[in-house]
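Let's start with one chain on its own, the form predicted alone, as structure tokens.
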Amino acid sequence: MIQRQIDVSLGDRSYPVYFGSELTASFAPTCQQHGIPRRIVIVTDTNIARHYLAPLENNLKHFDFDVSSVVIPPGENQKSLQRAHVLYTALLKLGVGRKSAIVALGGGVIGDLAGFIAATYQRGVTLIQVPTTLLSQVDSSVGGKVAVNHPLGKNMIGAFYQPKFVWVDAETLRTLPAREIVCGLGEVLKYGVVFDAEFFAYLEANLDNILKLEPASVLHVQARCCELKAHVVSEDEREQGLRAVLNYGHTVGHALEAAGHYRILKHGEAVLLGMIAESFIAREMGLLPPDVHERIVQTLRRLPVKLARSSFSSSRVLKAMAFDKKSVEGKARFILPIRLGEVQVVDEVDVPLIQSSLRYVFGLAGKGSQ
């Protein structure tokens, strides 16, 4: 049933994130509640297919929507234009017209791709979030940012489309790999640091309950992060200002995803590493006490993460933050914490600081967690 819903004021535009656990049953009447059309093609990837698809193509079967499902493989490396461009082939194959619906059912990749395919499509078609890992039901899922990757770089071809609504099953965190919750924890904990420094020592507090899945403490880092991304998003959608502070570790973590070619290590695995390089780069700066930078660090490290300092050099990671869109004049941006709860930006980092950061980073990650 739906046990909590949170708001995303966008004007006309605005819509709800409902969150909740054994969810299926109730999808296609909210479908109907919010006029979605009757066309609807859910796409997903096979590891999601296995457990949520039939179930929900069922319910919406069941009140006589007309259905139709396009399976791909998982991964990030489907993040791409040559993916689209088969997904497009397949929704004109099918006959899908523009008074249509696409069912982005799946993890942060699929959130993506399918936004994107929906953004695109005939010029936008009707889209529904159901995210199904930690890391898209906190963060990805919320907001309309929808994108694929280029070889050069994360993100880089995509727009802002909203979803109708986002639907947040908890049930599906059940068959997912500890990896991918580990993933999920850290977008949660950037919330923590980013915005709500009261947030964070609940996460300090409770992470070994959040990591085995407790529901009350899974609802509740769910519906926080949420909240404050909605808030985010109502004040600055199209990341002019506000909205850049949620790319606390992203400035690193993306371009340890790049440098790797996107298969050493998962998104929110590099977002992790990235907020701890970070963390590290505004202590050095003088911009973050010790201590707090200290407290930063032994919370992220107590989520498992293992990396061979062999699978990168600092030369291809700084060559790939070179190629991130959130560059302002050739220089890389990183958003800072100076405290918990608040956050600067920075558009002036020294290279040989941002190189002892990863020096810094990779030692840790070569001793895996504490």
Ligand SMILES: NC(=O)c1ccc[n+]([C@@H]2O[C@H](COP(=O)([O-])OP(=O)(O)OC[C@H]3O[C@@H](n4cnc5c(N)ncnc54)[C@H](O)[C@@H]3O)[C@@H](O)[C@H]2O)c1
Contents of the next structure:
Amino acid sequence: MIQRQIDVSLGDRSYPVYFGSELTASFAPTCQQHGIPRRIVIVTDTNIARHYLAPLENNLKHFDFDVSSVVIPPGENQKSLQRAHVLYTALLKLGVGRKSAIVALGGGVIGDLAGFIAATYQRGVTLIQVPTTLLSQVDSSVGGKVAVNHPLGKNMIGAFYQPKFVWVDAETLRTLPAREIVCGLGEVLKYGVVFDAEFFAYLEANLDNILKLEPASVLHVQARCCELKAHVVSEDEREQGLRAVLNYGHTVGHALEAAGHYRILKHGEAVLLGMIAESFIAREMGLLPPDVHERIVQTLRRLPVKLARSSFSSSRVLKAMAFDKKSVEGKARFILPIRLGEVQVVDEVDVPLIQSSLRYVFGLAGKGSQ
Ligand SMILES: NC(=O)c1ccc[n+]([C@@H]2O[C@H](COP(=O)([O-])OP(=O)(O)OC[C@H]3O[C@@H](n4cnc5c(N)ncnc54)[C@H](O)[C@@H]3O)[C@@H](O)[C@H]2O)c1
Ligand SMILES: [Zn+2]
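Can I have the other form now, the form predicted together with the named molecule, not the form predicted alone?
Below, the chain from earlier opens the complete complex, with every other chain and molecule after it.
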């Protein structure tokens, strides 16, 4: 049953995000309501296919859709031009034309990759996002950013391409590994710090319930995050200004991810550590009161992130920061919290302070700094 709907307002590209549980039976009828083409290709990975592919295919077939599926291996390294090429070939061999739809069934990796395919295959086909990780349900499936990685940087090749609708079935979280729930909660806490002190307080009070996937709190979290993201995307679809505030934790986070060659830390974990580092920077610059910093860090630390032994040197992390496409002319740009619910864009952060923030994070994670 659909329990909530949140609309992303983008003129004639507006679309709804539907939330509920055990939603599969209503998927095909919703496709019909939205006038989705009969020819549908589901893109997913092996972990997700095991649980969710057959029911979705059967539901679509039952309602007379012409369905094919492409199943790829899991993992961030699938977000590549090589994998995109293999997918284009598969679509061409299947005879998929312009009047067709791609269903991205999976986490952020599938959403970004299948979204990129939908944006580019034959100059664009219909896209539906069916996110199956907490991170993708609260963040990546909404907003239209699609991309693949380049060996020199993450998400370097991509587009803004909005889906026709987003389908968030909380039931899929039941099979998600605990580590992935933590990743999603990194982005969830980000919304609290950046936009909404009340939501942050809710998360502080309910974190244990959310970790246990208690349905009412999960729905509240999914819906509130999407509401906040929908607002930002409606105001600033192409990240000319406001949308950049969503990058709190991401300047250090992306650099940590890159420094670990995308193998050691997952995106959400890296963002979580990045938020701790950037909150430290904000405190040291006198922008964030120490008690608020403490509150942020204490809450983030309730989510376990393991740092592998001696994986990160400060210099490697700093080098990765210079490659981040969000840096302005080689200078890293930081989104720093100044109180709960408000952040400030800061372009000037001294390198020694960045280094101290990394030592602080590595220290908290129970490891030496280098
Ligand atoms: N486009 C955006 O705006 C945006 C925003 C944030 C992150 N991202 C991107 O999202 C990606 C990370 O996404 P993610 O954290 O969802 O990771 P992911 O897509 O790699 O999924 C994590 C793991 O969980 C498995 N999985 C997914 N759903 C499952 C389920 N329901 N049950 C069991 N296993 C399941 C996957 O196979 C994978 O192994 C990164 O590439 C990041 O750059 C994009
Ligand atoms: Zn992120």
